[in-house]
Every structure is written in C-alpha cells, then in structure tokens.
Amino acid sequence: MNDRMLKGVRGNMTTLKFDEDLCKTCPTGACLVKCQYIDVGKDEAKEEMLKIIKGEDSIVLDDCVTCYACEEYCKRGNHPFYLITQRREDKGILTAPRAITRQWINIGEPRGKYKLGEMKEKALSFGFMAQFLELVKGRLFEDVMPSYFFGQEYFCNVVYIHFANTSIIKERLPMVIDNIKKLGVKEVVFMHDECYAAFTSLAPAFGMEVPFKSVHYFEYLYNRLQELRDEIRPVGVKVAYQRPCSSRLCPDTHHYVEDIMKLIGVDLVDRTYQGENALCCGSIFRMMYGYELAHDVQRRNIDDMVAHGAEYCVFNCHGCQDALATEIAKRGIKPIHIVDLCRMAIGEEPETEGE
C-alpha cells in the first residue's frame, strides 16, 4: 500500500485517499487560509495541516465548525475536511454533546422501513428527506417520476461528518450503495447535495466503488428546462441564493445555479456572501456551538441579502430553508425552493413558496 495513504483506525475499514506530499508542497495553504471561521496565515495553515496529518494536536481540531468549505478551497483534491473529521474521531473530540450525536446516529439507522416508487433504470433519490415527496411534482419531473426511493436504507449518512463520525459512514455507506444496486437502477438523480456528494466525492475518497451513474438534480433541472424552453416565461425577480454547506462537497455543480437563473429570467444579485464566500445557514452552528455564532452568521447573511435588494431567497437544502425562512420573511424577502422557482417559470403554481 502507498505509504502516503492514511489508514482508517478501526480494523479493516476503508482508507482515506490522502497524499501528504500535496500539503507539503502546497503554495497557498488555501484550505485553511480561506476559512471564514479560523484565522491563520499561509505558513501557519501548512504547519497545522501537517500536524493533523501526523495525528498531532492542532487548533483546527478544536476550532473547526464543520462548514465543509475547505474541501472546495483545496484545488488539489486532497480532502482536508475528511482528514480533519477522521482525526477528530481518532482523538475522541466531539463536535456536539454526546447525547445529540447519538440521537442523530440513531435517526439514520436502517430499520427496514422505506418507500419505493415504480422503479425504472433511472430514479430519483430522496435520501431521508420527506419534503421531496411533496416538492417533486409537475412537468419538470414527469419523465422520471414515479421512479424514486426514500428512507434510511437509502440515506447517505454524510451528515455525520458534522459530528466527527467517519466510522458510521464507512459502515453504512457501502450498505446503501448495495441497496441502490439491488434496485436495478443505472442512473440516479440525487435531490440533495450530500447524497450526490456521498457517491461522487466521499465514496471515492474512501475507496468505495459506485456501480451506478450519479446525477445532481441541478444538472437534471437545467437539462429539463432546456427541453421546456418554449414554455419558459421570465420570472423577472431579484434573488439571493442560499448555498448550503453540503454543496462544498460537490462544487462542480454550483455553476448550475447561475445557469438556471439565466435560463428562467431571474436576476441573481451579486452580493458579498456567495460562491466560495457563502455563509452557512447556521442550523448546525446553533446545535453544536451555541446561539452566538449561529445568530452572527445568520444576521450577516440576511443583512447582505437585504442590502443587495433581493426579493426572493432561493434555497437548495430544506435544512437551510427551515433555519432561515422565518427570519428572511421578517425582512421582506420571500423564501422559495429552487424547484418551485423553476415551476413558476413554466407556469406552474408552486406549493411550497413562503414556507
């Protein structure tokens, strides 16, 4: 085995593919230098990453807020956040109270309860988010529905990297891959960033083979809207996009936000906290690190939307929408999921606008 591959810590569990030489020769230390929650310079950033590689103590292991952004900041594809998460687990550094961590782990445990549509070779994945059962309707999805799957048996479990629990993912994700394989599907359109990233980023990073094609629903939406182009009527509103932490694990899909907005005639405002500089919704921060950090991040984020004249806030993740919708509405901005915004563009009445 390549001696630069960092081994897992529990028996013969899968191994994180991480090349320490890429960190040693990194000219920027961008993974930590760009971090919005830890303040370090280039030299210190490289020093701290080398400590983490060696299994030594580091300020990063104490101060990381699990925003995932360093996965995107590293342009060398070396998975700094996955390493940070694994090292935290090695050292028993909890990111949330033990009871909360255990509660979340229990929620995602496979229990033999799931829901399947009329399975075809192409299917929609709803992961373990029931909201998609109501959201995915109308002409946008008529070529694939009702072929879908939903439930713990098909839940990616990526959320547990927030909780420094890589071992849970290593244990469960191969079973999820096998469960999807048994459905006979050849192509899966994932309706959540973390689910898509599980099979295109995290699984490959830990040496797991994925026997089906993974498609992000942004790509699906864009292509479907192209097919319905003659029916599109420009929506004509100014919007801010709330980028979720999970999209940091699949940054290659982020360009579709702007592509879709242009296609449906929406003005995506140019604001401070967007793209690589996006701020999290704050829900994980509130649970793990207290109200002060969560409120500060939410306040700056919403103030930025208001200052740049956004009429709508477009959501990708229902977790973000649950965390911010009420506060955004109080400031005169309408919350809406990107699927409903696209439905508006083809003349359909969204059912979840403003919720």
Contents of the next structure:
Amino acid sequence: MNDRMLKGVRGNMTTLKFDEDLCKTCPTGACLVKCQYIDVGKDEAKEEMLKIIKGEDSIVLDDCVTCYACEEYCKRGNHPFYLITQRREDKGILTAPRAITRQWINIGEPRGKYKLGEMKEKALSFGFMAQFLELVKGRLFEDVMPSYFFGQEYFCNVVYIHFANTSIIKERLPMVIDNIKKLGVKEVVFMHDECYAAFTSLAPAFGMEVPFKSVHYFEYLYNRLQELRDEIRPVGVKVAYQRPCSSRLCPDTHHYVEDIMKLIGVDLVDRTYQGENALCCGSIFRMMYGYELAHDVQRRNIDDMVAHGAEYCVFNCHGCQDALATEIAKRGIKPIHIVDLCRMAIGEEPETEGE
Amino acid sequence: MSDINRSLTEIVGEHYVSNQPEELYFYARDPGLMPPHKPDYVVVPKTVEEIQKIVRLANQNKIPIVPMGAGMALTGLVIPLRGGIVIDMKRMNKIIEVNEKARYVIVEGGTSHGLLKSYLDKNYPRLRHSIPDSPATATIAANVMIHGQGRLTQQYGFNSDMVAGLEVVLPSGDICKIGSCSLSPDWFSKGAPLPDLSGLFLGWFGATGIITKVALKLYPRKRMRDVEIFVTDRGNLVPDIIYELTHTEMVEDINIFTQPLPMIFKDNHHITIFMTGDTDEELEFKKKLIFGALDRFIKGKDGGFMSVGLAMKQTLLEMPQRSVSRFADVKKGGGFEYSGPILLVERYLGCTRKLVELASKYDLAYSAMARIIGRGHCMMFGFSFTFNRADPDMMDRVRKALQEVSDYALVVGGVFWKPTIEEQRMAIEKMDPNTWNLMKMIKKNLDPDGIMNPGNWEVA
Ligand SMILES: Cc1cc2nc3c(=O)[nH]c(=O)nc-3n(C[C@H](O)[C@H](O)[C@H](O)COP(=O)(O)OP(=O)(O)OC[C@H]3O[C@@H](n4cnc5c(N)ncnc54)[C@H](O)[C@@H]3O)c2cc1C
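Could you give the coordinates for the form predicted in complex with its partner chain, as opposed to the form predicted alone above?
Now the full complex is given, and it begins with the chain already shown.
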C-alpha cells in the first residue's frame, strides 16, 4: 500500500447537489408524509423540508431515525436524507452516542489490511466484509471469481450517513474511488447495497466522478440465473424478504428480488412490511436509541413474517441477518442469504442455511 | 540418593518425586515475570495422608514447602524462593461429593476449574460455579487461596466468599476442618455461625497450611446466557453506569475493558454485561431492564449498546474466556502479566489514564480488564501488559511499568491482589501495625519454623 493509496485525493471538497425548487413545488411531501417514524401531514412535511433547506431547526433533524426511506419516497430525484444528514452535521446534532460513531469511524479506517483476488476487468466488491468469501461460491460466480477485492481501502463509508457524518465520507470516498480505479477494473459488481449506492447515488449527489461501471449483485445474480436456467429446480418455499436500509438508496434495484424469486420458483409472501413499507432490521436503532424502538420494529416485522406464513427469511445484508437471524429462527423461520437461496435453486449446498 | 529423596519416594512412590534438573527447571518458574528459583524436590502426592507425611518430613528437617496448583497466578507465588519441596497438587483432583439441593460441591485440593465445570455440565446441568477466565487447568483451591474472581463474582463476591468449608493440613501435619464440616457431615458454611477460621488460610498463599479439600457453593445454572457490550467514550461515567447496572440486580457478571487494538475497540470503554435466563421471556425481561437502566446515557449520547456479532458473542460467552489467554500472545513469545489491584469502581478513570501513560512511557502493548466485585462494592482492575519472552528489554520495561502500577495502586486506596513478594512488603509497610502484628502472631503460631511457602507474608 503506497502513501498515495492511503491519503488519496484529499482536498476534493464536495457539496450536495440539492434542488430547493423541487421541494418548494412538491405536490405530495412524500419524503416525510410516508415516513414510518415521523408523523406529519403534507403541509407540515413541506414546511419542515423548507426549514431544513434554509438551515433552520426542524423536528425532523431531531426525530429522524435514519431509515433512509425518504431517499426512495422522493420521486423527484432530490436527496432529502442526504440533506438532513448534512444539516445535522452542520448543527452538531448527534444521531448516535459518540462512542458508537467513533467505533464505526475507527472500523472503517484504512489499515493496509485489504485483500485482492486475481483481478480482472470485472470484479466483485465485498466492502470490508470478509464473510463474502464464504458466500460467493459455486457456479453462480464462476465467471467472475476469484476476481474480488475487499478491505477498508475499498469500503464505501456510506454507513456514516446513519451517524450524520458526511465529512468522513467526503474525505474517504474519493480515496476509495481512486483505489478501485487503480485496480484497473472496468466493472464492479457490488455485493452490498450500500457500496453500490455509494457509487450510483451518493457520489453523483456530491459531485464525485466514478470512473468504473457499477453493477448491483441482484442484477448479476438475475442474469447469471438466466444463463443457468436449465439447471434451476424450483425451490418451492414461502419466503419473506428483509429489505435493508441501504436498498432505499438504490430503489431501482429492488424489483430484482421479485424477479429472482420468480425465476427460482420461490413464493415471496405478500406481507405488510415490504417494498416501500419495509421495516428496518433494528440493529442501527438499537445502537443509536436503545431498546424500545428496535424492539418494537423487530417484533412487528417478525410477527408479520410469521403471520404471512414465511418459511424462510431472505437476507440481502449481513447486518440485517446478524440482527434478526436468532430471533426469526426462534419463531420457526429459517434465515438465509439470497445468494444461498439462489445456490439452492441450482442444486448447490448453501453455506449459511438455517444458521 | 539423599535421605529426603528416599523418604519422599517412600511416601509418594518413585514416579511422583523428582530432583532431576529438567523438572527442577520447570518448577523454578511461573509464566510471569518473577526471577526463577529452583526447588530441591518436586512431589506429586495423591492422598491427604501423603501430604501429611510430606509436611511432617519437611517439619522434622526444616525444609520449605511450596504448594502449587497450575502455577497460573503469574506473580511468583509458587516460585520456591528458598528451595525445598514443591508439592504439585494436580493428582488430587477428585470431585468428592455434590449436594444438589444444598448446592455445594466438595473437591480435592488440586481439582481444576475446567474439570469441575465439565463434571457439572454433564451430571448437574442445573448447577454451576464461579469460573474464572484463567486457563481451565487453574485449580479451585489455589483460586480461593488467592481470593480469585469469576463469572458469578458480581452476584456473590470473591470466589473465596463462595467457599463452604475447608480441610487443611496444618504446618504440623495435622488435619483441620474449617466450617460446618468441623462438627457436621454437611459442608454448608465455612464459618457462620461459628467463628470463621477460613481467614487463617485464605489469602495466605499456602503460608499457613495446605488445602486438601474445598467445599464450594454452587449456584443455579440458567438454560440461556447472553451478552451485550455498552460502550462509552467517557471513562468518568463508568462508575455511574456500573451503579445503575448493579442496581438492576439482573446481571450475571460485569467486565470492563479498554484497549487500543483492534480498531473496533480504540478510544472507548467497553462494559461487557452478561445475563442469564431459563426462558426467552426471562432473558428479554432482564435485557429490557438493563437497557432501561442505561437509557439516560443513551439519550445523552454518552454511550450505547454496540452491535455484537455472532462470532464475538460466542467468544465472549465461552467459559473460561479463551480470548483473555490469547491476549497473552499478542507480542508473540507468550508473555503476559497483569497487576490487578482491588479498589473502588470510582477509581476507574484514574486507573485507565495511568495504564495508558505507562504503556506510552515504556512503549508496551496494553489492555485494561476490570471485573466488578459484588454490587459495585469494588473491582479488580487489571493493568495488563503482554510481552515477548525472547525480548529481555521488553520484559524489563514491563517490570518497571508494573512497579509503577504498584505504587499507584496504593496511592489511590487499592489493595494488591495476589501480590508479588515486593508488593506484599509494600502492603505490610502501609498496613495498620496492629493488623500486621495480628498476622504475624497467626503465622508464628501456625508455622513456628516458617517452612510454609517462605518469603510470603513475612518481613525479610
Ligand atoms: C490468562 C489468564 C486469565 C486469568 N483470569 C483470571 C480470572 O478471571 N480470575 C481469577 O481469579 N484469576 C485469573 N487469573 C489468575 C490465576 O490464573 C487464577 O487465579 C488461578 O485460579 C490460580 O490458580 P492456580 O492453580 O494456577 O494457582 P497457583 O499459581 O498454582 O497458586 C496460587 C497460590 O496458591 C497456593 N496454593 C496452590 N494450591 C494450594 C493448596 N492446595 N493449598 C494451599 N495453597 C495452595 C500457591 O502456593 C500460590 O501461593 C488469570 C490468569 C491468566 C494467565
């Protein structure tokens, strides 16, 4: 690791591209009206957003629980959550306890402990999560593996929007982009929504250029399963899908869940907390706010899965899986990562089934 | 063959006595930092009668005796400072009796914590004892002898507070029973309602007698355990957090750690909270109360519950927790020593600052590990350093750092736990002279010739 790789391209100060007029003329105030954690009507929603735009105090800055959903609710291409995050930081409003924020910032610090596979023009990105090495196996990935990279040097850092800290993202993300560029890859398949969204939503929103093509792994899986179509044996189970917060930053990829399930013969139960109405896994809530909110959200979510007869809960994010796996297993639902479910469909042994 | 060697061989059999250099080499040292000193003989007896005979032989010949468990106390307490006979207790490892309803176990004086744990797990799944995080070979008798602490210490005090009776071979060679067992077949109390004579032995490091049997109180073992870690960047709040946690009376054990590496632990203080329950509901109820007790710190952004992944949970829930031993090898070369004074929880911040200051002064890898004793009544604060045994300079720096820890501990009102000889000297010097006179009187009466683990609790 050379110095340049660690220090990257500092001084690349970035500002959020946010169109005030879109909010002023918004006919719905959907970003806040639809919010599951703040209860406001259309007029109040617009009022609060305008206050935030002007840099004034707003209940939203105090009460937003960082579920990211407003990024999806806004259909006008603005970035309400990025703005809320920015304003909170400007005003020094903490979302999480200081120690939790510090811990996460420390975890993401580049330490020269990254790992590279045999790099090709197309590569898989695991963020900094080594556990993907266990997951990304078999025929689904044979045309790209072992071209992969992971480590803090390649970690998108988007998680810090939970902690109202965009400056750390602005500082680190350009270095990460630079580091990936130096790998010489042209196309990156991101195994985590947050990383994918970093390069397709957040970086553009903050005016950072991304010199490689970003592909969401759902799209990759879907295409790959199409190629292996003849080998698919319908799995024939009823599943609930746990949508992660970061999926809200790239909502255009969400349809792949249904597409993939159809392809592999899985019945995605039609439950209350899905799609736009999905509930957070609770792990961030627990760290930031303690017991009540996290417990309430988890309980409602799991009750909903049970009520709709799900046999499996399909995860996209390891964070969600860690937060919910034990509890859902106690309620008789098997936790499984979507990659493992797809592997089951082509007759391979899943790695994490029922863990 | 010398007379002593011949007599020892007659007592324990030729396989269980040695004066060979390779054995004496090992029995001259412990895994800590104290300089070695060779014994003249090592014996590994099997019965109380053999111990009695060894003690009588030593008495007649005025030969020092050093009882030894697993030698894991690390502070040189099993190093035979004046030579003589090391009595390795390992073969006396029988579990003699478990009284399930009265919740106690009687074990021999060399039984290890690991053995008792696996025995209970297998035969009495509803019972448990307060297991320390030392390697599983550590012995129960030695652990209570040094007033160790374990997983149940927050609830029931020092592990020695959980003793329910002793059988001791006195320096004269006589057997003495301590507690209810002195007049009853039942071992339910080490003292009350009689005068509590266990204090004549516990804390004396074998300088007043050899424990050949210990009765230990057992406690309900719940079906489930869980762990949470509360993190704060404000060391000064730790005593308040502990106060709130202990007030709930819902916690199994509370450990605190702070260390610079790995990065996930940098900059923060981690309060590890263990809890138990027989049902999900019980566990959840406790968790709710525990979270609730710390709500004001969360709302004030002064701390929060970190996310503890499955792998970390498994590591923390292990008993003993092997990660503690792994720290010993951070610098490779397997060197690890800590000074763990017992002091008030309110001294926490001062201790961490001192540790960081010393680690930086002596350029050492460090970790602070504290365990709450009782409902916040005091804590063991471990100033831990790891070192490479092949690096004498590093070892010397650790020695110097620990010396400074000893000075500091006394200044802030601490009492040394399993003190080195030097710390014993410092403690004696600071102690109320009348207390010291009383200790001397006890020692003189029990061990007039000073043959029992000499050097300990005596003024040179
Ligand atoms: C990694 C690590 C973690 C640790 N964690 C803990 C912990 O969580 N809690 C804790 O309490 N300790 C801990 N320790 C310290 C120590 O290992 C334990 O206290 C252990 O129980 C000591 O037992 P031992 O058999 O090794 O004692 P030894 O070192 O063999 O003996 C200790 C003292 O007892 C005397 N003695 C031994 N047997 C007898 C006997 N039968 N009769 C009379 N005197 C006797 C010895 O002469 C000596 O003075 C830890 C140590 C390490 C290395």
